[in-house]
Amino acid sequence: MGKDKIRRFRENETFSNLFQASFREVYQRDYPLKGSWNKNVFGNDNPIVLELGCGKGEYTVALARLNKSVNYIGVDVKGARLWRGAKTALEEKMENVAFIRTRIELIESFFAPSEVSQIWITFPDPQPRKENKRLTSPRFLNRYLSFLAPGAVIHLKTDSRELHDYTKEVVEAREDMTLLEADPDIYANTGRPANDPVLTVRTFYENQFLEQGKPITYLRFSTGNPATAKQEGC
């Protein structure tokens, strides 16, 4: 392990916006603070949207810029990556932002019913040979349906059409899913607003994607009757 990441894992110990537990502490377990994020961390009533593998947490934190009434929680395994988030949070003082450092197979652990009000899932890798490690497979959405409130809205943005056409399909399937939206180009689409996050929040591997001329597609699907969804972008 190199000095550099070392010296991240022993910088994340001091993160008070970072949070890690271990395999044993949550694997069939609660974690402390299930249920109670809004009270003990944020200190306020406020929706909770999560980023599930939110690598650097970029999209976390600029989401988080952008709706100061809103709290934000990446969600990532790789503690190096998370690092670069919850500095920047704290350096600027961001108290709409937390970081939760564990597998994403755990994360009915950490979130009790209804506490969540959106997830944003951002490019994760698109396992074409692996379905149920999917982030978007019905094994991990039956998991977020066990935190999502009525209504609560899951975004997915990838440059995967595979994963993107996947996803559809799977969503359409279920009684208990709807589909609000399915974008096979988001950057051909001129009918967004110039402020939507779907367009100005971009990652690093986004930019990436972009300049490899690769179209970025966009889901958006809520849970239960579609009207009761959450409609806001963000």
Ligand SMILES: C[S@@+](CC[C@H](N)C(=O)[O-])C[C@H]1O[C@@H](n2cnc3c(N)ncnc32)[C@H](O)[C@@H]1O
Contents of the next structure:
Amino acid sequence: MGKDKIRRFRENETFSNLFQASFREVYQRDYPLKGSWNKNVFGNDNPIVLELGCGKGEYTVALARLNKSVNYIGVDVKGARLWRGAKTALEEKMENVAFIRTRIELIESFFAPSEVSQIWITFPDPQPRKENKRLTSPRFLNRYLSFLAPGAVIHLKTDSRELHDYTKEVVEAREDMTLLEADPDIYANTGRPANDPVLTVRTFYENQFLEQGKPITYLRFSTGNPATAKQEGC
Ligand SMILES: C[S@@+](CC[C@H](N)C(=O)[O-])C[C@H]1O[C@@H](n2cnc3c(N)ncnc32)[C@H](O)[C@@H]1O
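With the form predicted alone in hand, show me what the form predicted together with the named molecule looks like.
What follows is the whole complex; the chain from before opens it.
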């Protein structure tokens, strides 16, 4: 392991906004903060928004700067990447940001029913050959449902047209989720307001894909039955 990585891992241990648990501590067991993130970490009753596979936490930090009355938690398994986001949030004294280092397969151990209001998934690995590893496969969506509040929204931003189309199909086939928006190229859609976070926040990976000339796609869907959502005008 490189010296820089070791230094980051050591520093991660000292960060008050970074929570880490070993596989054994959370496999089929609840993390001690499950159900009490607001009370014991943020000290308020604001909505909690997750970014799954947050990498360096650029989206988490950028959204947290834009919305101070929302609590953001970035989740990733890679400690050296999380180090960047956690460090920036501490340097800027951001009280509405935290990070969790874990495998997303174990996410249900961290959050109680209805504890989370929104999820952002930005540029996940498209996993063309392993459907079960896609963060928007039915297996993962079922995990998220265990802690999402009624009407919670999930955002997916990806350069992979295959993952975009796949997720759209998965959501449309479900009776417990409702597709709200499918945009195959966010930069071609002139109807978006300039301050829309879909446009204004760009991660490391998004910038790379834009340089390669790839269209950036976006999906927004919510928990809840499509028929009910239509009646309620969602
Ligand atoms: C392609 S990167 C995108 C990072 C960031 N969202 C961005 O746009 O710059 C995908 C990230 O997801 C994380 N990831 C993928 N599968 C994961 C899993 N099952 N559990 C935790 N993290 C995962 C990887 O470690 C990586 O940092």
